[in-house]
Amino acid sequence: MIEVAVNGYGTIGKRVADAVCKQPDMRVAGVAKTRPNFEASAAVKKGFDLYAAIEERKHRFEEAGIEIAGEVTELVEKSDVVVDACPSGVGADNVSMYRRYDTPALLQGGEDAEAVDASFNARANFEAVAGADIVRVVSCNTTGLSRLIAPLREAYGVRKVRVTLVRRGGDPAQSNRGPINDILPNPVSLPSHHGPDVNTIFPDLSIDTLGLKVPATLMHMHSVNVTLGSQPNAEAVRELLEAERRTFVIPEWLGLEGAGAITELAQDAGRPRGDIWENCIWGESLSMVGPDLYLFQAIHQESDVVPENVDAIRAVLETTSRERSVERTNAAMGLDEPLTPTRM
């Protein structure tokens, strides 16, 4: 049974934690918090022992009445593996803490990948990160296009990638994020930070992407053109796409417009949380002309990262292979479940 650590219990943390709990060969060890909150008092009443992230804090766990279990070396130290969905930044100063107990961590795609050894995505590179001390799991919308581009590139070759973000302002939770009522070229210069950071998963990739945020919280959205080696049709790229795991491709027949569309769905189907694990790409979207492929997909920043880091423990550990690593991880979370109801 691996031991994984959760070092940072908030908008990710809690999930992986859920997720890593379903798992049949893996145990949450512990979960690490900075100070308590309601955050804190729902981890110890989910049966999770609490550790206090700086010592200094300590006390304030014993004056609101919420029992801690140590220190977060303590948890760090007894752990096979950490995962660190610490705010960004505050990762890579753990990363010396981690190799001091000789810990393999999972960093979030928050943290620059120079404070890394290698990035991670599922689909693309499992097998990369084997034996690696310190990880990326990269960010959701760079997930989101890496699981988008790997089939792409192995059924048809990809030439080139240009991708518009319309990203969120912020978190359902996030009350200091903006813009409150505004639209922000994120960031004005080119490229976005999303181009470079694919390129930590496909290094000969070439990609450019243009950022914007607006007054939102469901969802990010991608406006996608990928320019293929070869001249598929749209019906063959569909199918492609739909026999993915971790794909959605929306069906014409449910009336999803939006994001918040999507996000009814997810609840209406039972999802924790609300969570869309997969990428959300609209059926009718996909268009190709020549050997150009367009197409619209949604993705959900507090919730498809969580799979892409039960596969990491896996990968770091070298205990299976992508393929069982991906069947059990979707088979444990309800990835395997259907998101789209049965048409009548």
Contents of the next structure:
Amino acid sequence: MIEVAVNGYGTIGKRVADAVCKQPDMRVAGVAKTRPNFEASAAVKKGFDLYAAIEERKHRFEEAGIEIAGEVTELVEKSDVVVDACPSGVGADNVSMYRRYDTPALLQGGEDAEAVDASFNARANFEAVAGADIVRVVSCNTTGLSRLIAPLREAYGVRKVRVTLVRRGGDPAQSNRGPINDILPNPVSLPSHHGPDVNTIFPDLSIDTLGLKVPATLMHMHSVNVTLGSQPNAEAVRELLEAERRTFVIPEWLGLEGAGAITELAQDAGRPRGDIWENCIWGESLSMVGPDLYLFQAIHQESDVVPENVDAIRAVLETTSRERSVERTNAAMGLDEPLTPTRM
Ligand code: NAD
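Having looked at the form predicted on its own, could you now put up the form predicted in complex with nicotinamide-adenine-dinucleotide (NAD)?
Next comes the full complex, this chain leading.
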């Protein structure tokens, strides 16, 4: 069994911990929290051993009546791998601790690529992180783009990618985020950081990205144009993307008009927390104009990186192949169970 520590038990950390629990070859060694709050309470209820991330604040857990198993350094030392899901920047600060205890660690997309030995996406570069010490599971947007670009490159070649990312202002629980009633070019100057981030996965890819922020919390939306190396018809591209394991090509008959309806679909399908682990690509939007492919896809920012973290654990520890890992992760999480009764 791979013993997995989760340091930073928030939006991403709690989802990764749940996904790890479901894997036949992994268990959660413990989770580290900075303070007792509703998420600490949920961790205890799930039976996870709780470790204090900040020694001086240990007493706060005791005062709240929450039992602590130890300090984060003890958790790091006894684990085979750490998933660090701390807020952006904190993960990089933690790297020296992981190196000190010689425990490989997975950081998240909010960290700079320079803070890590390699960046990871299961579909695109699983093998590239074998044996690495500090790896970054790329952001939700970069994960969504990498899953799309990898099969297109393999099937047709890609000459140029252009993406406009309409980004949610914050996650549902981030009450301090905005905009509240505005539409922001963000960043206002080109390129947005997303293109260079995709280049950490595909270094030779020509990609331009623009970003906006809107007052929404549900998902990100990508307006994508890919100039392909050949000219397949739209139906062939659709079949290619339907055959992928972490893309969901939305059938027209579902009548999913936006992110809100996708979220409802996931909740109706019984997905935990209404999570949508796949890229959601509108089938009707898939169009070819000469060598140019156009499409819209929605990305659930809180959950698409979760199966990627699970695969990254096996990739770093070199316990199995990409195909086997993805198959195992999907089966254990229920990602292979279609969101709809039939895939059309
Ligand atoms: P979050 O704020 O929801 O969770 C972070 C957790 O870490 C919180 O519980 C916080 O209390 C805890 N924490 C803070 N300092 C800590 C420390 N020193 N030690 C241990 N725990 C500490 O953040 P999140 O949304 O889960 O983001 C985590 C990482 O994942 C970031 O790099 C982020 O960019 C990335 N990410 C976030 C999303 C998203 O949409 N939420 C998507 C993909 C990637």
